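One chain is shown next in structure tokens, namely the form predicted alone.
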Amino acid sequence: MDMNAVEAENLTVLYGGQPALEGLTFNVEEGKTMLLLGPNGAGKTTLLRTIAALHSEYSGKLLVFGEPPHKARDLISYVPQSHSLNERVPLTAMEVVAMGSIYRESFLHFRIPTSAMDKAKEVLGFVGLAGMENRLFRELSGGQKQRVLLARALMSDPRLLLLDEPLSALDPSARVEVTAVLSKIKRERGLTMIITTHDINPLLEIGDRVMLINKRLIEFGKPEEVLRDDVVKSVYGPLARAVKVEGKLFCITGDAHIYHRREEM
């Protein structure tokens, strides 16, 4: 029987007391990807923090491969949708990456230990960044940026990825090199993996399961059966749309596609 990396059931998550998600019930498998998506304010962001143990006013069950978040904290990485670091600071690649071994195990910026910078050129090989080491993260581009970022959060070697927003603002070139490491990620290593993402579609062949969600739990299952018309129009607006062109099914919100997929033969 498969584990579940991820198991909630009601759970219902509180800022100051007030619900910012109410009674969701579902669960992630061990080595599969779940792709999050809903509105702006939809509650996405709240519920990965909220898995990532950086939020813990919530009710109802929450468990981490089988632990309360707090006590998985270890076996997560969390790639928020806004990187932290101060570009100011003339960081190179290798030292970014190796920050994810650094903070885990308390070393000092200036005492990086050999084996932490071996491992970090060895991970920016992996995310095909290899020759990089020494640019100046400021130097990078959007994609190539994500990428040092995603490389940084294997550094400690988890079980789970929480990916907030990986795409955004990212050209189309760049979203397909950050696929492409994502999907080596789900491939080579079999983390899981939960993605927030207003675009579905460069995510599509990577995603096992979708959970759309507005606050509540909106539907939960393969992408196929949870973005239908009557579900996006319900959560996006009358606007939005699930059509279907030349067998592919597309998902509409606003002037983004979310989703597409070419129907089974």
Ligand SMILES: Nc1ncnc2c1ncn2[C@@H]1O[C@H](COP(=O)(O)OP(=O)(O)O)[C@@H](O)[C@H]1O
Given for the second form:
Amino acid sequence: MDMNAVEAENLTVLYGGQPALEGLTFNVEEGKTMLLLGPNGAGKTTLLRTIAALHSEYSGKLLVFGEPPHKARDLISYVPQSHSLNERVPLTAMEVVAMGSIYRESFLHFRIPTSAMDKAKEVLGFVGLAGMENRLFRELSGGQKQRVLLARALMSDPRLLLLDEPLSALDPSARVEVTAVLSKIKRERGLTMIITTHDINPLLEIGDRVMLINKRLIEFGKPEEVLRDDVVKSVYGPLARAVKVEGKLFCITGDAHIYHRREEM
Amino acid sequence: MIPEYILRAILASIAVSVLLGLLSPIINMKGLAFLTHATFHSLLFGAVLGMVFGLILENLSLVMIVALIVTIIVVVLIAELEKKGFSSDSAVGIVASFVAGLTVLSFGVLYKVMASRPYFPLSENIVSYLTGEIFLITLNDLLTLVVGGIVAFFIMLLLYRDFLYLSFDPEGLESYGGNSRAYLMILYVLVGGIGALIVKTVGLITLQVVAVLPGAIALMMSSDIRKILGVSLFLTLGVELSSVVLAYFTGIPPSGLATIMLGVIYGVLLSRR
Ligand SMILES: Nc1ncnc2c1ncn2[C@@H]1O[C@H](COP(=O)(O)OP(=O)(O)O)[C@@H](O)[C@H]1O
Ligand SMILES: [Mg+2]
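Switch from the form predicted alone to the form predicted together with this ligand and print that structure.
Below is the whole assembly, all chains and molecules, this chain first.
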């Protein structure tokens, strides 16, 4: 399994001619999980959307399973940041999940086919939400919503999952809950994942690679190679730091003020 | 015997209610009230332009066609601007201001044309586009409304789930293999087309209210999509029909009555929250 799920060489992504990302070179091997880090506006979402073929203004080389992104679409599932969802639409968990496959299966979608409903039940079970099919999406907890979105992403049996800040806007226990599902996906399905995050610590367990970007590539490699104090500081400012506690790596970025408060106590 | 014009008015109300009853929840969920507004103003521009052509070419059935064409051009323009990266509100704002200017200009032209033709039928026609003249609906108008309405109805029904997904998560829809842009375009054209079909019965001034409030009310009353559609349809139908009946007895313009009824229901619901 030496195949690269994603291969980028000198990738520059633009909006209306203005570069948002410049000269990225990296690859993600199949089955690995890459954590994508960077401050706000660094271009994390832009990179995911470009890989997902949702944005096509780029130059340089970008291959997904050896093909240009738009040809690999059926192999990719993209999970947008949950705050971009319009919850005025009262969809049930089942309806949200079904969205993940019906467009690839049939032309008309007035009714959800039974096969899709069965599959939706199965993946909802996989993410630990069995029996929640008919609950309204908007009435679920943050962690449950994120798990429904993961279930939706699994509907089409993809080989690459792109997750945009799956942990943001979640409280610590919900973060653990979602991370557990991500780790189950990695373990049991062997999917390649690219996950953007602000809080890297809960994800370090499943991250095989870390990529730090800020419009350009800052560092790329194994977590312990990338998350060095000097690197983290150069991206997130002087208050950020990388520390090792009992052999475990921790990275303090946006939450530096908490660190200070602790010292005062 | 019920007079024929009342029967026509009732049939027209039913057609209007079914169309708006279905469309209104989508307008609310997708947040299209502003777009609806702009669309309906372009209908006025289209109607005035159509009347200018109609008078010059002595064929007033052009009014509806020109209004429809202009409106569809306008919604397509708005959708194209959105594709270019403008937010929905700015796209609507840009196009709407042009349309408003053009409307004023076209009124000037219309008055000139009217002045050059002292004798022409239906002189108050442009006012009827503003206030709605459900009692003056001709058999031809009714036929257009019903046939066009049936087409719009089936398109809407077949694509209803797609419109829900489009409103919920357009990027997700796109990435899971749906064509968000196509659905958005169809939805906008539906809003414009349905507006053009029913503008003469409901009137521009109140179209906005009748297209938005039933859905807003239904969304306040339920979280189940079938119930929402039921409430919205039932409400529009009830209000439209009762306003026709009331108008028949009181002589008050029906679209005015319908709007006030909807406003009262919405107000009461809001205040009881
Ligand atoms: N649709 C867009 N049009 C123009 N510029 C955009 C668009 N989306 C993002 N950008 C710009 O691209 C840069 C990267 O944004 P983004 O990928 O959202 O960053 P991140 O997800 O890391 O916070 C920002 O400067 C942002 O303003
Ligand atoms: Mg982002």
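Take the two forms, find the largest set of C-alpha atoms that superpose within 1.5 Å, and that set is the rigid core. Positions refer to the first chain, counted from 1. Predicted model, so just to flag it, every value in this text is computed and none were measured.
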Checklist entry - Has the Cα of Pro90 moved 2 Å or more between these two forms, judged after a core fit? => result yes
